[in-house]
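For reference, the chain that follows is the form predicted alone, supplied as structure tokens.
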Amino acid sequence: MEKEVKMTLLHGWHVDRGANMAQFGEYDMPLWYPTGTKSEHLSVLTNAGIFDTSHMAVVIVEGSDSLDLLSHCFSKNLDACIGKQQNPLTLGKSVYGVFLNDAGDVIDDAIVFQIDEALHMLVVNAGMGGAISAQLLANVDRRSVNIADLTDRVGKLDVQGPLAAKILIKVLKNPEAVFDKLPYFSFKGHFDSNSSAAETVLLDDDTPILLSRTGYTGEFGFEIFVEPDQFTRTWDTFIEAGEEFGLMACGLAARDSLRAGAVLPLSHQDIGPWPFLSNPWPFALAYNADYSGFTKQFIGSEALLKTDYCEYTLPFAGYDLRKVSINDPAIVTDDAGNQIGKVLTCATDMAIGRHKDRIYSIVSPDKPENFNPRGLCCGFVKTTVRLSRGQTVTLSDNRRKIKVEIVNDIRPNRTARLALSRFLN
């Protein structure tokens, strides 16, 4: 039996604005608006974009043993995961990692937020709240912990782009205090007014929110969590406040092209039911200093250390905006025409282009004069041979063949990690 297609609370808003809708992760979601994917993508680089991300799932892990349970189930060492000094996860900090099964395959990726010492919030992908809750429940044992799957019970929106902070200034009750000491992957507040969170963040209308310096675009911005009965009004508040800054509603197509250019994986596509190894995201695991082992044991860690997995997930960038369809399907061949793998993601980052031997972004401070990129295809391939940076391969579907280059990074001069103060002037 097919699952019923779900709708976010903003479904009517999207339809009324002429959004092209399609099913994604059990939800009917906007792919793009009449403005078009290119305009939406570029807006996040130059002004700001707003995304309805309330299809994402939230899981609450609460109790005196919540940290211990997460340490067992989650791939990061929560006692050594923050900053260059690898400090413990503390109040107001968050960290990215993965949940694996016993074979070391990915169930889902997630961000863990520590709201207080006995309260953690997990943000996982659409439709995955039940699966992650089930894995946690299966490993509770005698730990003192409660798990709540809040799927469809939290409103979430993202405001991403260089003008995001200026938009927040217009809607926050006390922006100076909120923005003080809010680096990348930190957060303040909680969307639950009854929470024991140490700090409250309020909008001008006294709506409590959780405001996080995170996102899925590679660019400066925020994720905002709010109670569902406040969500539509909160969205409208941001839309109105952002009008003077060129804020543009963005769909999943721009979200996909932005994250691909930022070398961020799509769960169940770029990572999935195969060992989480030989990919661009080793930082999601609790490796020791020389990558010979892990600093703790977690579900799947033993399998990862023992496996002889020999497939490699690699980023690539093309030479023009043409792309192939991963559903065609698309294969990877070497210079001799031998099939060596498949394409996991192929998107077009419309903000980048090549000049001589280098990729520039429209916001690169040293971009060539009159630089006006048409965009480059980019994404990830999974191959059976190890390829090096600078090697070229051919991607083929049933329509076309394109040559691409294996790279370490794709869109340069991304802004997500920059100090918030740089965006306030």
Given for the second form:
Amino acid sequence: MEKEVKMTLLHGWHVDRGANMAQFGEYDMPLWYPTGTKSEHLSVLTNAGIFDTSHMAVVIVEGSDSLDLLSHCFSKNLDACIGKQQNPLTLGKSVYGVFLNDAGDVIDDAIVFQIDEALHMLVVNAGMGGAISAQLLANVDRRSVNIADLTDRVGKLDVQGPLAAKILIKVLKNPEAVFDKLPYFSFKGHFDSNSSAAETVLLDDDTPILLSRTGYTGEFGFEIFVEPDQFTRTWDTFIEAGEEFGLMACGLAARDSLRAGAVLPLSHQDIGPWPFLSNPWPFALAYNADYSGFTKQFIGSEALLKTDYCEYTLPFAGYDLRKVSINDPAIVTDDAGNQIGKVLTCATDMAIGRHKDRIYSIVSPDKPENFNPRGLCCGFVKTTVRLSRGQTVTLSDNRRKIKVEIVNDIRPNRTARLALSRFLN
Amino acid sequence: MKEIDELNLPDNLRYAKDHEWTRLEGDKVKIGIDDYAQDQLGDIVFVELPEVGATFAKGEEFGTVESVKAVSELFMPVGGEILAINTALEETPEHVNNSPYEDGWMIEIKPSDVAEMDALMDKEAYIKMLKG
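Switching from the form predicted alone: structure of the form predicted together with its partner chain?
Now the full complex is given, and it begins with the chain already shown.
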């Protein structure tokens, strides 16, 4: 039986603005607005974009054994995951990782937020709240912990781009205090008004929010969590405050092209039911210093160490903006014409172009004069042979063949990790 | 997404089920994609057109149009020989979004049988088809 299509609280807003809607996961979501994907994509590099991401699921893990349960189920070592020193996850910090099954395959990727010593918030993908809650529940054993799947019970919006902080200054009650010590992958406040942390970050109208220095674009910005009954009002507040800064509502198409250029995986497309190995995201695992093993045991860790799986997931960048369709499906061939893999993601990052032997973005400080790129296709391939940076392969679907280059990185000069203070002047 | 009654569908064109438009100009026919197609596709970033002099039968693929969402085939609404292509689309494919019937035209052909135009839909029939 077909599942009913879900809508976020902003569905009416999207439709009223003339968005091109399509089903993503279980949700009817905006792909783009009449402004068009290209303008939306570029706005996140030059100004700011706002995304309705309340289709994503929040799971709360609470109780004295919360950390212990997550240590067992989640791929990062929460006792040693912050910074170069590998410090423990502390209050106000978050960390990216994956939930694996016993075979080492990906159930979903997630960000774990430490809200309190015995309280963690997990943000997982649309429709995955149930599966991740079930995985945690199945592994509780004698641990003292409560798991609550808050799917559709938390509003979430992302404001991403260099002017995001200036927009927040306009809507926050106490921006200076909030912005003090708020590096990448940290957060403040809570959307739950019963939490003592709810006082920390308030909008001008006293709405409590959880404000996080994270996102899915590779650019500077924030993810904002808010109670559902204040969500549409909060969205309107940001839209209004952002007007003078060129804030643009962005759909899922721009979200996809931005994340592809930022070398971020899409769960169930770039990572999924195969071992989480030999990919551009080893930082999602609790590896030891020389990558010979893990600093802890977790579900799937043993399988990853023992498996003879040998496929390689690699980022690529093309030479122009033409794409292949992964639905055809699209295959990867080497120079001799042998099929060596398939294409996982192929999108066009419309803010980048090649000049001589380099890729520049429209915001690269050293970009060539009169640089006006039309974009490059980019994404991920999964191959049965190990390829190195600079090698070229051919991607083909039913329609065309395109030559692409295996790369380590795609869109240069991304801003996600830069200090917040750089965006205040 | 535009509602059907918001679409710009000029009266003087004939429409194909694959959303190409045709306009008879003397003994030549100009062809492009209509407002419905460009709205559904979203930002058009690349248009692949045939060589001048090539000949295609009605229904044959003559090129592709690539949007941020997908790559779609372009089909001949009437058969004929390619007399001219809109080379401006190489640099400014967004003409197809902004001006589908003027700056965004794609090919000009010498129809092999101008009577094939009769099988295409007028605006009224086309709207009826879109409404399903």
